[in-house]
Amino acid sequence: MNNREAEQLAKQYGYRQYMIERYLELFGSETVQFLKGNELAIPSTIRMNTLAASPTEVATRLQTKGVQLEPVDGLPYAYRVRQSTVSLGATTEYLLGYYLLQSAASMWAVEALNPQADQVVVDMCAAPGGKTTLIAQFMENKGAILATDISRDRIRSLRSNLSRMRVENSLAIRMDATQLPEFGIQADAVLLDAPCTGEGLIPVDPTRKQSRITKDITILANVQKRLILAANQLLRENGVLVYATCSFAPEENEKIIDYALQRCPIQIVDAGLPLGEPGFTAPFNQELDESLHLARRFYPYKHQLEGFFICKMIKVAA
């Protein structure tokens, strides 16, 4: 590794040096392109709420108010905001629950989960509720969703969004999601968008270039390990688990999945997403399960999305 190069890039782009050293190992000759991509603005996206109104009708109403929208390929309910003369969090349509401001990357996690109307679904770290309300949209307000979050402040946002977005099949509980197996739940699908260091959000929050140290990765990885083991316990046989983060760190992504594969009766399957790079199978020269190539990584410089990781798994017979 060229420490001088890492030092120069860290100074040029405003990162902690350890982050650049890691990126050089992971991305090699594409590191500068990766860093430049993190400097580009990512268009805001809104997700139309089909539980409340027709997406095309809402889009037309917003366009008459000076909002220029562009459909997102593969997400028929999502639109990029190219320009707006109004505050999108204060329109009549927003207050009526016709749409939600939500990153497209997080929508792809729900696409991977593909919840069905007759299922029991658990959203383990649900606040502020973007993915939970989209799950309800997929399920057409049928079946049952259990949404949990440990934060008192964030659970308020979750409950507010569930109400505003007209979700009727969800129960929101403030609790530590690692305790969920104590209730004997047998879920058809579980979404675990785990708490993480959030490097993938650098394009929308540049303070994350400096806000974390290496110890934070270790601390959060330990939390993620406990959560993914609990998620596995919640699933019935053949149930679906989708693990996601907004982190670039393999320690929070592939290595968490590899940890679970060694301890749980689960296997990785193709998430069926039309975009994303394959997951790492040997990050930092550490050999991991080969099936991790089926996971998907999103990068700002390649996909014009926040950095994101998605892995879909199926519980198999023990």
Second form
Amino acid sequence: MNNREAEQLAKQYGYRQYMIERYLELFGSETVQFLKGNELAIPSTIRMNTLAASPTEVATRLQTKGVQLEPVDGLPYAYRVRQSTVSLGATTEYLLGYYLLQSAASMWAVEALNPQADQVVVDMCAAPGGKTTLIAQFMENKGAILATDISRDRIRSLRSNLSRMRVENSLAIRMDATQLPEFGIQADAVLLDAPCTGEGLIPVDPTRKQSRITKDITILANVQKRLILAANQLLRENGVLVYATCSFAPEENEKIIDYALQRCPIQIVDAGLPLGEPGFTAPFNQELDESLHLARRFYPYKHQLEGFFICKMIKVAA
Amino acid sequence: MQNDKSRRLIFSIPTAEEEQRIYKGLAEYISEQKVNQLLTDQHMIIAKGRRQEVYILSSDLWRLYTQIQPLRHPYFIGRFLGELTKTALKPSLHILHALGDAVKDTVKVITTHTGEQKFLYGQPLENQHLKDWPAVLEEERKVLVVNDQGEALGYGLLKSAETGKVSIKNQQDLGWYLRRGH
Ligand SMILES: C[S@@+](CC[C@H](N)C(=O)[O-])C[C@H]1O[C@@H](n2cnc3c(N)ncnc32)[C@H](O)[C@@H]1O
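Could the form predicted together with its partner chain be given as well, to go with the form predicted alone?
Complete assembly follows, chain above in first position.
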């Protein structure tokens, strides 16, 4: 029965069938709403760079250029773009690093991390740097950020964004972040914005309805497990770890956290976000750690954001 | 430990001679007092590869750098002060922008709104695109091109003729990063 329904929905919405089968199991009667949500345009958001200019002044400058903006609740530096007659990636203000085009979901991940000035923060999978530059903003360019990424191409974009956005407290290295523990750093906060299948980006990139197979989930979950173990090693006691992905798959989210909880002295804490659905505690009938309900999931159909997963943890005494 | 092959860099602290060149380059654009302000409490390092890039670091970042440097070379660090040439430092646009009004009038031309747009598309400028420029008649002079809010847009070569005709050749502008694609 589910198979027939999955086949029909896959055809109707243009997905690979395995994806729909999984959604039916995870979301049950809300699956169609979920799929419809993925068809809706997500409003673009820009994030003002308080390291370079005053947000209200920049908003006024953009408004005179024909950009209609409205503030985003809970994110004082973010504006939703209601309409624009100019390309927001090519204005003088953009080139001067006064703002960045960034999804609000990404900003919430940094809100959960809540990095402080004078801390040592590690951004393990940092390129192209949307979150690193916001971390620097939270830290008022003080303390130190270690930002790593494995990709040769993407590290160039990271550099370019760090420079444009006036980040002065970062050290970027192209490397496999699983090797970070070799430095012996005791970080106050670690962001692991893990590489993932990226299903959550379907509303902005519908090719993702077809571009992945189930094997990709397994491969990426293995990378994510290695990365989260490294993240734990980097943290000092009481240090904060935020794990985030733009995937809906529990194998890349709750199951990774559950795996880490069983192996590392970490605990899930409430990220204090004013939105998001609780994480799954028994996806696909597999019992996971109860505290996973404190993790947060964003869905296009519920939050008008890209699909996203955020889990905040702290390191406790071993 | 392997370094990124595409960017084999050697990091070092500047020698006295290199430091002099760095100061000289900055002093072309800002007062000595500003140079000192900029560099106070900062550590300076040069990344030597195909080009020589100068970075400045706070003490917190320096501490992290010293933990990492024996094992890996950074790709980017702190504030990019500029590129060190054989004669002087060429300050980065972001540094000059951050210094804003402190940049000397004698090395600055101010564009109109149309001039700003043209320059950011990599184009040259003439009298009608400019609001102000230094009153010098020299063969060619390197200038900082700013918009009428005083924001640094790029570097140009200023040529002014006795007839009053002025032209600015675009040497580098902020839009270049965008045109390059990353
Ligand atoms: C979701 S993206 C990061 C986006 C970024 N945090 C931002 O906000 O702009 C994931 C990144 O992980 C990087 N990556 C994948 N495997 C990695 C590894 N083993 N070590 C470090 N980075 C890795 C990818 O190159 C990619 O840039």
